[in-house]
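Starting off, we have a lone chain in the form predicted on its own, written out as structure tokens.
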Amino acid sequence: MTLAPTEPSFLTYNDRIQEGDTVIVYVTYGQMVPTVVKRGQTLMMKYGALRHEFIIGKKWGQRLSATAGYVYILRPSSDLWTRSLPRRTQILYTADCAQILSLLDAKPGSVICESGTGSGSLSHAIALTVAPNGHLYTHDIDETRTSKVLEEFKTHGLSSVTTAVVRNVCTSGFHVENDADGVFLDVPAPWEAIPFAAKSISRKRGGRLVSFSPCLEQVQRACLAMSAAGFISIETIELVPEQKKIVNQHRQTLEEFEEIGDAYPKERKRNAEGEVKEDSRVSTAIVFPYSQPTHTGYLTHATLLPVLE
């Protein structure tokens, strides 16, 4: 059964694209363009021009021809939005976002406070996770970034599950108190915001706290502040994703080199006709591409237990 949304939304869509929907135009692996479909508009890109009229009515995931090539029209998700969003600040990528959601124990119905809205990468991931009956309260000290994220939430149909406020949580605290299930911090001095984070977490239900810091000095001070605020099970992790691919390489152990000299060992394999063939190559996994991003930051997480009354 297909639900017809009352407004364009990241949460519900028809099988076919309607005017006002946000689509992710997949041009190449490194280029994806988020576009709000409107009649009379034209998207200019690497493969020429694509009129929005040609997008309306098409199925999600369909391949469309532009004037100088073809593109794919994809349904937006938090991952695709992270890869294609307009960047106003440095952002958290999918690997970190996924781990943060897990550490926050975020789920439909959760109330999450976020500090450091930035470009809204993690904000969209949290909003889509806590919907339809949860809520995200995201805070930032910059009014321009906050207003832009508010516009995106409205365009993407996430206004009902999000609230974006201009506030310095390190001095003024969070928008809610004694109601949150989890708090995420991405601020220069997280130890200043941690006491306010403890106040925002529900005393009846308890909750989780996650802090993102790029250096260990911040982590050390944050851990001390968490312990002083009553948090337990404090732990810091680091995510270092690594892409690999399988290749055939000549491999030789020291024992084989001692026995047969500088020659490659051969494997005996049967082909489809049953004949035995010798192959000196073996399959192995190598890092590819050779240059990959490594350290992004440290994730420190802790638990605040509920208070028994």
Second form
Amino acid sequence: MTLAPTEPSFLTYNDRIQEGDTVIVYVTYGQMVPTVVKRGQTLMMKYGALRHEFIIGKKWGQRLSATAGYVYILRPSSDLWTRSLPRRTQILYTADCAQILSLLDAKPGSVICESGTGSGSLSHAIALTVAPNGHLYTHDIDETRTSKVLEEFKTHGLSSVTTAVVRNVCTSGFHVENDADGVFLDVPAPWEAIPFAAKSISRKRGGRLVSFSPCLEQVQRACLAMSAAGFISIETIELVPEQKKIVNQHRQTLEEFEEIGDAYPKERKRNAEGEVKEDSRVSTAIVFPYSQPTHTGYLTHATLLPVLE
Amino acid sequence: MEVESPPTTTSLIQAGEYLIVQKIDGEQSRIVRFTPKQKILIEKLKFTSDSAFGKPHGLFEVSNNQCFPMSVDRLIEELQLQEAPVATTLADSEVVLSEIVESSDLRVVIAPSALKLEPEQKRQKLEMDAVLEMKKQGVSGQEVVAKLVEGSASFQTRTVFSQSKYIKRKAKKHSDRYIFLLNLATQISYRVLILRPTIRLLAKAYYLKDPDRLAMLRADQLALILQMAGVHHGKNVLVFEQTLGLITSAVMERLGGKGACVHFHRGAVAQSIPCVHSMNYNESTLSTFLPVRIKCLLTGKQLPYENNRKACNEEEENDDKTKEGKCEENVEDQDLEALARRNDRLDRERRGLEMTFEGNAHALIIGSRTVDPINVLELVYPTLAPSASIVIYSPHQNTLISCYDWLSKRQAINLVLTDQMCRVMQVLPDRTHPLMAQHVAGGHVLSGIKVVDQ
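Counterpart to the form predicted on its own, namely the form predicted together with its partner chain:
After this comes the whole thing, all chains and molecules, with the earlier chain placed first.
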């Protein structure tokens, strides 16, 4: 499957930005604005106004001046999209998305079923991984969420590798049967969906199941359901990432501390000639921010072996 | 291309295939290349490779040194029987306890910790053989426990609480239920999984077996590296790693035959990359593997290969002339093959070097163990395309702090340093908790994006 060079896509890699491309405008750390570039439109953000016309034809990764500062225009990627997408629900962050893809054994050509769709964070990650000849079937009970994600898939050039439907997998099963290589569940009662998951997995190839649940009670019931449905190698893990910040620390001598206390001057000390006196600053990593997520959900994963003929 | 093209993966096990072998109730995960007439060994379980050929990947039962495909339904039944709530023989133990309490004289009780630390066998007069004999004769569990209490030298000196614990323990051990479970466990110990390798299974196997040579790279951090680098179909990725080819292999899998994985290696030929070989990749996937000699990276251009291979006919010239004819034929064939391989390697290397120095790479991944990542950055970063992702993994945090300092002075944004904890839970009814002990070693990941200020 080939993509036309002008089709806006998270997957094609041209040198320069074209109209219709989604650009991640990097304003500052922690502030990124995904922007679909269109002539005549203007982006307003912290550093002023940025006309879209000004972005078209520029190289990816370039610095651009806006009216009150500058920004960087970046290629969209799974991680950047997750961090900047417009949120409709609680989303799965990159660490969890990464682990889920690994547990699903996802790769180009894989057929993956997902429920719920939510804000499409994981959906994008899966779609990018299974393209161009795999497929993502994503299911949600909420019609607004489904139509929003369909719009986004279209804008991002991912329509051909995705199918988003309004469907309750816990009562009506999945959009495909006997064809999936992997199923991902992020639903309140996964034990209801698990028998359907077994049905949607290809009997000939077998497949993987991953279930995400915040509560241990849910995990316990899910594991029992997996065993009852014929899944083996069932394992539950928890993943807790920790972010650090690199700071320059001045290591004081005892004398300094005696003299000036621990509020060392922000300005560098100068000697009699006005030259900067080197103080011993060392780069170290500290845990930052002080408060971070310590739990998102437990990931339970299992294998359904191919059925013996 | 030195990586041998293995048999194409069908749904049946074939000779020459790399496979993952696991016991159902086991700890280890072995990666084994199944060659004909091989004896496969997994945690004391033995079977022949021949008995697996032609069978579908999946669950097997081992008996008589051979493996036989087994239905998962049977295994599920067995596993569920194991986990069924245990009917404790409380009734038995209570009877024995009450009888004993009645009959014993109330001596001064001594806490068990005051007992001399002798092994329990020495304290019990009744020997194991005698117990087994009793069972054969159909003596009830209750009576066996009573006899054991009689024969125990320390019983009378225990506290009442300790005595009751002792009886409960013995009752449980000699109950019919226990023997049933013992038999069941033995049965399950002959169940084996023979699976197609996946990056997830490979990562786990190597991490448990050889974390050192993997630079402590845990499967979850490998997954994070791939995600932060944005590896997918059609991307061009530069990889320098010292993780037994695990990162390279994972990148290749996600490229799915399109794009490039430029793999920098020492020496003349890509080496120490068992994780690439073990995946049984087909030609299409292997087509993205572009090995580049570090020598070339250091000089900035492609170097010719040194011809240090002693050609057979060179030796023969001075030796037996009668053998010459035959030898030449073989030599020519060998030479042609070797030449073809070398040309292929040179072509891939050329493309890899182009990608590196002409700004066509979309991502750079460094998985360092001993090499300073800054050395690699100095050579490769300047020509990396803007908006490219940089992901550096190291088991040592201070290595990454230096990289952070280096990158932050060279137009890299969104620099983030993270690490993560990943732990396995035991999930059983009323007994759910994280495992008491597990492999925890890991590393740290620094990621960022290159930009230009022009």
